[in-house]
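The chain below stands alone and is given in structure tokens; this is the form predicted on its own.
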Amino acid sequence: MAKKTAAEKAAKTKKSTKKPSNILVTGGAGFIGSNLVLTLQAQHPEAGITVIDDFRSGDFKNLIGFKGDVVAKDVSRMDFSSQFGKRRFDAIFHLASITDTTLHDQKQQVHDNVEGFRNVLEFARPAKTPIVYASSAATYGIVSGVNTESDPPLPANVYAFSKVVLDNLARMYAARSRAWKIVGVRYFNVYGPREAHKGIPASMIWHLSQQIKAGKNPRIFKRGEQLRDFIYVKDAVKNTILALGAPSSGVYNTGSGQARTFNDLIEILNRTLGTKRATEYFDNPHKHYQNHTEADLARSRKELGYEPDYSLEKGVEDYMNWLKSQER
């Protein structure tokens, strides 16, 4: 008998996965979260979707057009049982997190990110509600090169450390019940619509595009040969949703699978925006800097049927068109 292809396996998984009718998304007013919420709403128009967000790193404008419920609370401090009573969800997407990697308050980062996830796990545990949660490529640390899920974690900052603890918790809870699916999506360098509210933590693609559109020269570290796995948010959302149909608990890289230089990015932005701004290089102030990130997508392709739809060129074009539409 011929072996089934990855696409055939993914199709079988998709067919066997029950469509969720009651969905909970934490961090749903944030960058990736809001794109996920609006995509889920489009894919499951009959489903009830509830967002939890304390709006510290989210924005109500990201949810314009959303037709569901919003709970304005901090997941690390809220009482889920009191809030929802006996109500249960078919699926939980946990994206709530302090996403500012420059926040160095270790207690706040670890408490809010870890305890928020622990609360979600405890709420979901009785019914074994499937959970897809946001991990991060930051867990790989400053080791340059292609990153595989089996690589040991080497967090270089407290944000990355908190995400390592999330992965640890997910593994421990899943080990107690093999029937319970807890899946992490390890995001690489995500960019795209609904990130502007983040300010400094927004992607370099957003910042560089703003510099160019303001008539300024784009500024990057010398000499622009650093490599990044830039993933368009639509692809990040795609793999997040696919993760709900994962065959078992685990973590999956969520990137483009391609490493592109900063110089490539400047060239693409100039071409897309119809400009010819010269690049300004400046010294990298960071002694320990990751010069190469690249997601190994073998597992995501094989087990989830994931295939990115957007090259950097296509993603930047789509993003710039979206930004232009928002300016009108």
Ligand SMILES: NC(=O)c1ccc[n+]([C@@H]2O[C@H](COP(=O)([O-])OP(=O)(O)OC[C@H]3O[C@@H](n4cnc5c(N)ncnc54)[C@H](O)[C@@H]3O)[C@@H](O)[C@H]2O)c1
Given for the second form:
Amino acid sequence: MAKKTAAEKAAKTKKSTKKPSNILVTGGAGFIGSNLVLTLQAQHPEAGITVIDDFRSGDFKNLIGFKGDVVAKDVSRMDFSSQFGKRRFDAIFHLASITDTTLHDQKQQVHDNVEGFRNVLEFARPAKTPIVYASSAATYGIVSGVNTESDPPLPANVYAFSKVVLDNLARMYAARSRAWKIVGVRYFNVYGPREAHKGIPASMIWHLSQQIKAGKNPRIFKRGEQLRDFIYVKDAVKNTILALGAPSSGVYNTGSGQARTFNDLIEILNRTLGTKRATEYFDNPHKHYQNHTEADLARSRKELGYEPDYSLEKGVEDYMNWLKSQER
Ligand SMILES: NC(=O)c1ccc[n+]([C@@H]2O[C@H](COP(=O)([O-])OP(=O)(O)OC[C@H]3O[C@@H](n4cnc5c(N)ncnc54)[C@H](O)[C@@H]3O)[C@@H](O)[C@H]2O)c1
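Right, the form predicted on its own is done; let's see the coordinates for the form predicted together with the ligand.
Full assembly next; the chain just shown is listed first.
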């Protein structure tokens, strides 16, 4: 008999994953979390979905149309047992996190991000509830080039450090039980609907589109040739859901697999918005700056069957159409 290809094995794993009927999403009022919640609701209309979010950066407007339950608590301080009693979930997506990378309060970043994850792990441990959690490409640090999951972590700020600790914890808990799946999705630069609430930490695509729409020239660091792996939120959500069917615990790059320049991005925005705004370049104040991020997608493709649906051109077009629909 012919050997099964990796893609066939991935498809089999996905098929054998039982449909979740009780789903917990932390950080569900945030950017990626709300897109995930609304997609899960559309894919599993019969499922009960519970969101935990303390709204420190999230916004209720992101959850308009959501039919499930919302617990407004801090995951790093809440008591999961008294909140949920004996109730168990079929799957947990853990996205709650401080996401402002410029917040340099080391104790707060590490406490809230790490203890939040530890609480989720402890809650999930008895039933070995599968967990998909948000890791970050920031764990790779400012090393330029293609980033592979096996690269050593080199966090350049405390936010990235907290995400490295999440990856460490996931590995430690998973090592205790092979039957328990704890899977990290390492997001690159995510952009798309429902990110406006983030303010400064929102994507460059959001900020540049707002500058152009306000009749201003888009402003970027000299000379706009720095490369980024921009991933549309619909693809980020797609790989987050696929991660539930991972063959075992591990971390998966979640990017577009394409590195594009900021100059490319402005050209695409001008074309999509029907404008011709000239780019204003200014000196980069950062001494250490990431010049190139790019996700190696080999593991996600092979083990999860992931293939991005959105090029930068297609994602920007979809996003700008969505923003226009919101203006009505
Ligand atoms: N957006 C990106 O480009 C990107 C890149 C890499 C990693 N990530 C990760 O993806 C996840 C989602 O990020 P996002 O872009 O949607 O950001 P976001 O700020 O919109 O979402 C985070 C959500 O978590 C909530 N939250 C924060 N701390 C909490 C706590 N202790 N208890 C309860 N709720 C809490 C916030 O209120 C918010 O709704 C985060 O874990 C983030 O670190 C995002």
